[in-house]
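Presented below, as structure tokens, is a lone chain in the form predicted on its own.
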Amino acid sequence: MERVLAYLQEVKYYGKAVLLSLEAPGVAAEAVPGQFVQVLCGRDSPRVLRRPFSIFSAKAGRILLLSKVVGKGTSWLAELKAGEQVDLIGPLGRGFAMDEGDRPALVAGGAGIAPLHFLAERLMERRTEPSLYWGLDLGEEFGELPALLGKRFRLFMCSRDGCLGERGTVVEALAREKEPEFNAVYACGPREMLGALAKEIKGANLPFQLSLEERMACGVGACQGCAVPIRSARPAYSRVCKDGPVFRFEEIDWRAYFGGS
């Protein structure tokens, strides 16, 4: 982990969101899927605390941070031009153990396809064959990107409003294999998605890991302020950026997590 001024090699915008290519090489050797970098998004700004990006990609000295734009801070990120620099601190927290299945299922929400792209080029590198399930809100947010990607992997696609791929929730897409041929489960995506993937998936005894996405300060587990309850004999918590952000099924309290539901 280190503070990095990256450079800005170039911006890429598909629809709601923007991949930047940054050149920051210690970075880029060190980083494994799963890890974030804490990214201060402003100069001169009120904004003095960074947001966490997970890893887009990582290769050849580069890497590649995909970004929607909601608020001021991705606001400011996708208004950046090539050559600029980037204030950054990275790679952070825990990433995916990737010897879990052979036939493994990657299942996305919304930007959390982030942290599984960079996983599904790992795991291709390693002759092995992922499927990439990817559910949207609206089908048209990151733009031509699902067509892109669709080149490179076995990707299933859905949105709510029925506009790319299924129409529907990505569980509910995975749900509807009467044979799944997956055995194992690697997630990133809101609350509630991985909460209905875990029901889905209680039973089927497979190895899952999954990437919270939690609001992050520090990013480096001083602050306490992204701590999730965990399996234990007593209450206790881990922090998503230091012992996570990627935990084992068994180890999260998903009672606790969704206030005893």
Ligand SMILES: Cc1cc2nc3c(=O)[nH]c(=O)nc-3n(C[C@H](O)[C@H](O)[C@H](O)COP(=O)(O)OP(=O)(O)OC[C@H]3O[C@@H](n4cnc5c(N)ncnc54)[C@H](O)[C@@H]3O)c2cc1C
Given for the second form:
Amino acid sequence: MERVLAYLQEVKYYGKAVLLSLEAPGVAAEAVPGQFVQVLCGRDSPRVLRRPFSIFSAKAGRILLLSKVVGKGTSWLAELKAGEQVDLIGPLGRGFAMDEGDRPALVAGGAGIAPLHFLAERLMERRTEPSLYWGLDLGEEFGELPALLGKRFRLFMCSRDGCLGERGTVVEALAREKEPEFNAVYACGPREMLGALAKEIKGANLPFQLSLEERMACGVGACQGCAVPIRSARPAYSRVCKDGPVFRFEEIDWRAYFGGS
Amino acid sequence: MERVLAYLQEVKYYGKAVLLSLEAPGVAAEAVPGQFVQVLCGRDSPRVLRRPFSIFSAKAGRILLLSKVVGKGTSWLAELKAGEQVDLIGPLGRGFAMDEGDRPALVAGGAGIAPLHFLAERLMERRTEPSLYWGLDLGEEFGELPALLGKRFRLFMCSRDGCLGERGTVVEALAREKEPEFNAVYACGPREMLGALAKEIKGANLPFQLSLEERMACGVGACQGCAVPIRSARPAYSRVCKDGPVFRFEEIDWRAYFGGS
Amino acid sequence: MVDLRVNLAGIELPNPVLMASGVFGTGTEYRELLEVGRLGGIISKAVTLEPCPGNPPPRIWETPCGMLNSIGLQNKGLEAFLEEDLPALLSHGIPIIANVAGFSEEEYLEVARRLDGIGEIRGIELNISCPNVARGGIHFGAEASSVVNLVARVREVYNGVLLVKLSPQVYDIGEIARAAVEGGADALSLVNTFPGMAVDVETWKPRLASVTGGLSGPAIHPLAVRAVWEVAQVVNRPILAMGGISGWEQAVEMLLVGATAVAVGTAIFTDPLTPLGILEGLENYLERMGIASPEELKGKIRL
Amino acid sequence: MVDLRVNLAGIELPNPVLMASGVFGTGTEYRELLEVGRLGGIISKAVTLEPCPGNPPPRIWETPCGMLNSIGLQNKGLEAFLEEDLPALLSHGIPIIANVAGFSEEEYLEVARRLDGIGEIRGIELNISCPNVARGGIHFGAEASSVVNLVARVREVYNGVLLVKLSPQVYDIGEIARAAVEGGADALSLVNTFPGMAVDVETWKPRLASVTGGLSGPAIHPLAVRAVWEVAQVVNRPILAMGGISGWEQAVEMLLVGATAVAVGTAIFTDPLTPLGILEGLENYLERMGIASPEELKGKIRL
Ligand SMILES: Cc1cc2nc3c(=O)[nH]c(=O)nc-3n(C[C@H](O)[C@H](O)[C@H](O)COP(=O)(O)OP(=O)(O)OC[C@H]3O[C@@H](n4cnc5c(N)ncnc54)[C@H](O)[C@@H]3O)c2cc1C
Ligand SMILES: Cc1cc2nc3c(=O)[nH]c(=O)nc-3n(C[C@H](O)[C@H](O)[C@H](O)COP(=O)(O)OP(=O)(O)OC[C@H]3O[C@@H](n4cnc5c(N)ncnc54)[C@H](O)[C@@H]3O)c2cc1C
Ligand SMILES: Cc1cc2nc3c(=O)[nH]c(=O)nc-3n(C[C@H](O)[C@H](O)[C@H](O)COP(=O)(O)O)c2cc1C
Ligand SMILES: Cc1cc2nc3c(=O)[nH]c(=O)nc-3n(C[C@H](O)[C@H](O)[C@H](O)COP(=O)(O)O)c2cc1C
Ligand code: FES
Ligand code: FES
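Would you mind giving the form predicted in complex with the named molecule, to go alongside the form predicted on its own above?
Full complex below, order starting with the chain above.
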């Protein structure tokens, strides 16, 4: 973990998202899939809280971040120009355990593709070819990115509006696969998607890891801001930023998780 | 008065100050010397309060603003690039009465040159040639600007550090002039300078107008934020933004003015 | 079709976006910058019985996402208000509420009594929460018993719509609100500014000549939302909400926690079009949500 | 030569810049981001007798120049604190103060009693001001009589340096401070967060699962300065000041209005180097001003 002013080497625009290529050798060298960085957004009067972004890729001294514009911080990021500097802290958190099965399914919803893309890259390096399922709300949401990823990975796209890949949710797409097709599941996406996914594969008894999101303050495990309810005799919370963001399915108290907002 | 998003046509750097040339036809057409504009500083999360700047010049649909960097707002202004837009409101306030004498002395301290430059331009157009006295703390403070003004106006420079013009304050420089040399005084500058000037020319019984500064909120006379104590039977305040920023010497309660911070 | 009209304790407002006391003068100062006639109403600067010079300058200081002011009830006094300011305020053709202040209980009473029966003034907002005066203001608004007492006495002499404006700088604002209602308030207005302070580290002098001042602006918005929510839960009276509202989202937040209408203060300094932007944003929002009136949002927070 | 050491009611601090309770964990979490050993000290997260799970998520929301939190005293309980956290806190070689909380008076007493005599803990900060719990916390800190009483009882069982941490959400913080001193406080710690709230206008749900939370960060700085100033005028005890300190200027402001030392909270999230930047800025400032020690700035505001 370190804090760096990373030189923004390149910005690419994909629909409502930007892909930032940042020079951060220390972070890139240390990062494993599932880890994230905390980005300071804004310059003269930056946002008080840094924004967490999963690492999309890390190689050759660079990390890539894929940020979808949803609010003030991400809007600011989307207007950065190559040559500017970005203040970030990372790599943070616990990443994915990668030796779970030789036929892994990677299931992403929206910007949840980020950590799974990194994971897919690393799995390929280890000669494990994952199946990547990526669901979007709108087919156009990430511009050309799906097409690009399709060239490099075994990718199944689907979109709710039917404009890209199959119409429907990514969980529906996954359900159409026969179960023995994969022997491990990795997922990242909106809460509802994770819920549907959990329901879908519950019986299968597969190793199942998820990258969760929660609002963060410190990002390093100090403030207890990013609590996620875990299974235990009495109410207890783990920290998404430090104990996660990757958790095993069994670790989470799903009822409490969905009871929250 | 109007609120415009003015196109920043050109930025020039003079020492610690910038001269912004802004396309604002409505403001330029209406403005008289001594008036000011309220500038919104910052973009995604702008400063809550606009910053007041005297109009340095207004012609051909453009206004010029000279801003010396002293804090967050002025630092932001100094980093603007040509082509950007600046949100401003103006022209605001009461300007100088211009028919006070045919041999006017214009006495400026630091950034106080701004309204007096505009005044000098307009006086010249009326074929009245003013004497411009401009005092700086450091000779280099405004870069090449004094040299440029020297070519167009009868300009007397002085600086405390002695690096430009005579060493000493502008009031000392003025005092060296024989009294009959001028028959009206216009001034703008730091509080202490105005105090010294007032003391200096008190006996002379000349028409004496000053442009004053005070922290502002609304800038249009609505909030009473920019109070300046005026002479009256019981304590009373005028508004710098609406009743001023130009006041006649006799209007101000100088004792209370200097009693404040 | 969205109908923006709301009824604030009997005051029919064309829409729920007013201008808060002290920031908008008589509205004429802003006439060239926005269509004042489109606003829901204007609350006047504080009116005291006698002319009041206000505090010495400097009176303003900017803080992170906020500002401090120590204007201190500067106004021309009741006579001049009625003769000069009121006609100007009324010229916009929108509802006018008079903010009433005093340095003694008698002064509040006298001003209220003299405003009683002036039909053009649609109500008074009793300012028992100004942090910027040594006597009066906030000192009347901090204790439940003194609030009941003052409001009840004003209620006796004023028959129009009586709003009571509360200070947020108390432990239990619900208790103060209940006291105001017990005294006879028709509606509650909140929040006034929070007492704050800043010091120049170069000169070691306070940034405001009066040392302390009132904090307003976006910085206090979450505090104001919580105050409105607390009050909405314990009293059954309409609330005029203010505090850091700078966009339609903050206005909607206030309605959701229980406000009937909102007032814009500090944000007008940043952007004079703020209230009209809020109006448009609110209208679009209601349309998008399929809600016919702002009143239908009132208190609809989902717990 | 500037000597940054200060004495806080008997606690010798290497410098006057500490980390506030609840934001810094045991310091080890931040070890890779700053030299923790250079800080003036660390105040632990609240310690309660039993383990406390804290409030349900979401617990964090950003606001203009600030943030809301509703962590709610999550901690492992006294036993685990002593066994696991304390050694980690002590490993940095700087003074450690334990923040003590409880859901009942007995719990406060029991924790204080068990911490008494543990020499490595240089003092306790009695947290009677947490806005994030239904029982305890702020409810103990709002009334002078209950403050005197609680502090006096803690004083009986705890012989080390006793700081009492006050809530700013009261009408007269000076009165509460006097009560704490009457009860036997050696020093005062202020301010804790202000109760605030935010609502998601799309879902109509509160941004925090616990509905309300505590506001901290630059937004509250002017409010904190004023609170420290009020207290410094009425009690003759050292003050540990916090609230929106994000640079040396804000630290100096606090000293000028009467603080002996300061603590950094929220700003560590924005920039982990904040406390060290403050230290350097303060040292340069003192040198430039020709002042030998931070204590010489104490209360030097020019009125
Ligand atoms: C561990 C972790 C990894 C993440 N990785 C990525 C990533 O790789 N790419 C990416 O685009 N995003 C990622 N996110 C989400 C990202 O952090 C948020 O989108 C971002 O913080 C929003 O900041 P903002 O200032 O633009 O939005 P804000 O102005 O703070 O919020 C705007 C609106 O967006 C909603 N919002 C805020 N945060 C989220 C969120 N986490 N998810 C959904 N809605 C949100 C808010 O409720 C609010 O209504 C990650 C989050 C976590 C916790
Ligand atoms: C009517 C009027 C006309 C003005 N015209 C000009 C002009 O033409 N050119 C120009 O450069 N400036 C002018 N000023 C001053 C200008 O408004 C301030 O310098 C500016 O507001 C500072 O903003 P900031 O955010 O950079 O400083 P802040 O961050 O707000 O303050 C930084 C520091 O600078 C000090 N400071 C703030 N305002 C002033 C001020 N007015 N004078 C001296 N020190 C100050 C503060 O006390 C503070 O310590 C004018 C002011 C008024 C009232
Ligand atoms: C410059 C200024 C002057 C004010 N004057 C008054 C006043 O005379 N009477 C009053 O009740 N409130 C006064 N207020 C408080 C506002 O009406 C409002 O309650 C407060 O500023 C919070 O709203 P805001 O955050 O939107 O500004 C004043 C506020 C400001 C900023
Ligand atoms: C995430 C978080 C957790 C906190 N936890 C505690 C706590 O356990 N005990 C306590 O006394 N104060 C706690 N506080 C309050 C801080 O110690 C501090 O008083 C307050 O945040 C104001 O300082 P700041 O504006 O610099 O953050 C917490 C604050 C935050 C932001
Ligand atoms: S964000 Fe602070 S513990 Fe996770
Ligand atoms: S700044 Fe508002 S009256 Fe002058």
